[in-house]
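Here's a solo chain for you in structure tokens, the form predicted on its own.
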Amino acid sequence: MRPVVDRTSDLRRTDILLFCTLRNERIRLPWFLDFYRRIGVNHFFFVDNDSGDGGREYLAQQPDVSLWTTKASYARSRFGVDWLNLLLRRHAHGHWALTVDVDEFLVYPFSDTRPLRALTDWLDTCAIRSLGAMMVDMYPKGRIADARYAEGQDPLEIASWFDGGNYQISRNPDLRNLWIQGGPRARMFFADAPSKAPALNKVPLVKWHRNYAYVSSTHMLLPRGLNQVYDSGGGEKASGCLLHAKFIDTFEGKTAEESQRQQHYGREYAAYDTQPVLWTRWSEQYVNWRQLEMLGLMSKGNWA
């Protein structure tokens, strides 16, 4: 992994940081950067895995981006986790750090009226070190291939539907993290083996310490206390949702590329070779975070 542009000397002690790996996602970058800038991210850390679509050159021109690139195997880096853990260890100590994919958009309590710093300040006041977020797969009403995406567009304009239910949840006694599965991917791509469906539980926002490390994507961390983002006493802790805008017209090309490269979880991308319509008459159209709270997919806890 070598630096393309390193602007970490510009970091301030109070900056909120974002970490992301990507490959050939140029078309998504303008909206992604705009979205997270607007909610309050101060500096972006990207690891580019040998893109050939101009995305690396685009990111290098952004004044609030530090960028590294590598041709190494995504799979052998534990799907990018090793690359991000290295950058988090070097640069995120003492900062609130948000780790997301380029197609994930964080919604948190009061996110329509309060910046991310209001949330992190409250978490600091409550001595809470991490925020959990359920990944909610978003999809169009018709065929995925017909959801035509234009650069700079909010992907939720064309993929605004999601499953309001159909989720299973359990607790991992070893690392104390929740394990959530279900939604459209489970019912359409993994109906014959729901236990193999992708995990939807994530811990994307952490007050980072150099001794922390992600174990498997952002599904779980060490030390394991960071994974207990739920109230074990019967109440509720504040949580968010990651709106996952994977299912737009770029999906078919990405599926074909990643199936050929064999750098992702094999069963998942093999299942994506067929692309049925994900929408059903029970689908919910996204409105705001309060809707997600009413459906039980996130909570404001005791943050008023």
Given for the second form:
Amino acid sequence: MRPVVDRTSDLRRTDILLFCTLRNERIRLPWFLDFYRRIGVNHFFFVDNDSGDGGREYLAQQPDVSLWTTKASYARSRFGVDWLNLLLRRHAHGHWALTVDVDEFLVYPFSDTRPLRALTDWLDTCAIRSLGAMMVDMYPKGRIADARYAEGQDPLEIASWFDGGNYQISRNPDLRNLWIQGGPRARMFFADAPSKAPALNKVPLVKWHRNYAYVSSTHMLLPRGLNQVYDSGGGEKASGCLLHAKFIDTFEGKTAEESQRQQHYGREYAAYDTQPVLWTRWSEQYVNWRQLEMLGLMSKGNWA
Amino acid sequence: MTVGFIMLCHTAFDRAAQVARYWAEAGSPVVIHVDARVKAQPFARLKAQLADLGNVRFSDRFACEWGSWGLVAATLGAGALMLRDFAQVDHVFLASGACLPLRPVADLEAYLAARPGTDFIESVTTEDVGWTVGGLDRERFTLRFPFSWRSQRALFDGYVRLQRRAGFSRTIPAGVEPHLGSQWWCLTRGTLAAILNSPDRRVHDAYFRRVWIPDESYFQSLVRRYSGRIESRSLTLSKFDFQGKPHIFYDDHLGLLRRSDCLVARKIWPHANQLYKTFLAPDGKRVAAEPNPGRIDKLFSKAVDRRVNGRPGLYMQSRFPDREFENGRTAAPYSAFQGFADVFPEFEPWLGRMTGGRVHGHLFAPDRVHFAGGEAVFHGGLSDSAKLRDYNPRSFLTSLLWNARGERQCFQTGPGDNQALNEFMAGDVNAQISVISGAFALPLFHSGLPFAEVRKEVARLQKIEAAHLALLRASWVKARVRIWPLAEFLENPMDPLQTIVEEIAPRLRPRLADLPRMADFSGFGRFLQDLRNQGMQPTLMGDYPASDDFNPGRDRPFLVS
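Alt. form predicted together with its partner chain, vs. the form predicted on its own above:
Time for the whole complex; same chain goes first.
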């Protein structure tokens, strides 16, 4: 992993940092940066995994981006976690750090009226070190390939539907995290092998300490107390959602590339050839965080 | 009438300066205390920001750790300075740097003038407070607390336990009756002066220095000694959550704060630009309304309730209750029917008509989930895949009930289905479980399968159902359970159905005029006898007559034409 642009000398003690690894996602970048700048991310850390689409050059020009690049295998770096852990350890100590993919958009309580700093200040006041935000897979109403995405567009405009209450939860006793599966992917691609359905639980926002580490993607962390983002006594802790805008037409290009690279094997890519429609008449169309809270996908906890 | 403000500040000095300027320019003297732990540079900056104001003073600085004596010492120092330098002040208002006036000073002054000689301070006897952190109320005044509650919790708790066991108790000084209350008060000059100049001041200070969280008890106790008239409430709108942390106000609370007609609120998020801009505007309108924080109280108490109790029946990423801590295992009442669809082939549509609820088939059938109407996907995106359902049956049922709350869910169960949730449902107060035991044999009787196979299957299902029934009769069961052996049910099917239907839809007042069409029972008695003859013992059906005739001499009452 070698630095392309290192602007970390600009960092202020209170900055909110975002960490992201990506490969060939040029078309998504303008909206992604725009979205997170608007809610108040101060500095972006990207690890570019050998993009060939100009994404690296685009990011290098952004004034609030520090950028590294690597040709190493994504799979062998445990899907980028090793790279990000290294950067987090080096740069995020004492900061609130948000770790997301380029197709994940964080929604948290009051995100339409309060910046991210309001949330992190409140978490600091309550001595809470980590915030859970489960992935909600978003999809278009018709075939995925027909959801044409244009650069700079809000992907949720076209992938605006989701499953409102189709999630399976169990507890992982080792790392104390909840293991959440379900949504359209479980229903469409894993109905005959539910245990293989992708995990949706994530802990993307953490007041970082140099001794912390993500274990597998951002699904769980060490030390394991950070995974206790749920209440087991009946109450609700505050939580958010990561709206996962994966299923748009750029998915098509990805499937070809991924099956070629054999890096991210998955039924979803295989099943893609069948031109699936994830939408059903019970699908919910995204409105705002209050809708997600009413559906019980996230909670305000005691933040009011 | 002049009010002087004491401001205790430790952070967000730009905001504190803004508020101090607002009050000072309205003619109210301000004494600012800055936590001694604040570095020289921000302190100097704050001083410089307010240097042009002749009625602003800075008092001697003390370190103000949470719950420490420093907060009281700071307040006493600032109070003395206020009384010394500003003879015109006749009320002193204690505020923090995170307070924001919601109404003009003139409103506050008019409010105080209308209630002359009144001290506004929450002051509650230790017996009557219900909100103390750490569960200590009276003991705050009688034990010693050399360890920090925040950073040395184990030592703190251990030392409290030790003192309790040893029967240790401090002596409370004569004349001091322990009271507790909000830290934020507004006292008359006379009362504050009496506390400051009390001949027992040294005794008071020495005693309260070692009381736990003295900023919630020093003035609150001593006003009982020196005040002529106490109005036991704070003029500062300040709400605490379940961990004793103050709730914070943001820009989106603007409307709520405005309508509250409260005089001062805390805490305000320092970046709430809109709130500061609005409430510190120079042309603030005067109103003569009584403060009415009811709506804000409700908002915050709802938040605490959500954090402590949560929404019943919801299982999600930040609420995953352990067993017995669910505060409601499921989201809404529901009904499980066993054997009814075997006795009445058209039971499902009939029940739907009678109750207006959603009536599913066998949700836990081995082949797939039989959602109402045969849908492949139901509410919330739940799939009819049996594998997905069986992967986590509890999530399946609780999600279904959560998703469809507002609509009564009814479904069929049977010994041929997945039995994984029997115990879960039996322990659920929301479950209405009705069983016609032994009815499962009827479809087998009609199946046309070879008798040997049927016999084996009846035996297998009977074993499963018997185990289920035993569970339903356990003492810990919370579900509304009704069980009829098949024969008993057939003797008089109308009453049980009426009871069940009424319970599901009490407001519809369903009157059963007639029963749904019944399955053909002719030959079933003989069939049961054949099973016995083959060495099998069908027990769950009750005393089913070999003749299929329950009331010899009459028409079969259970066959309604």
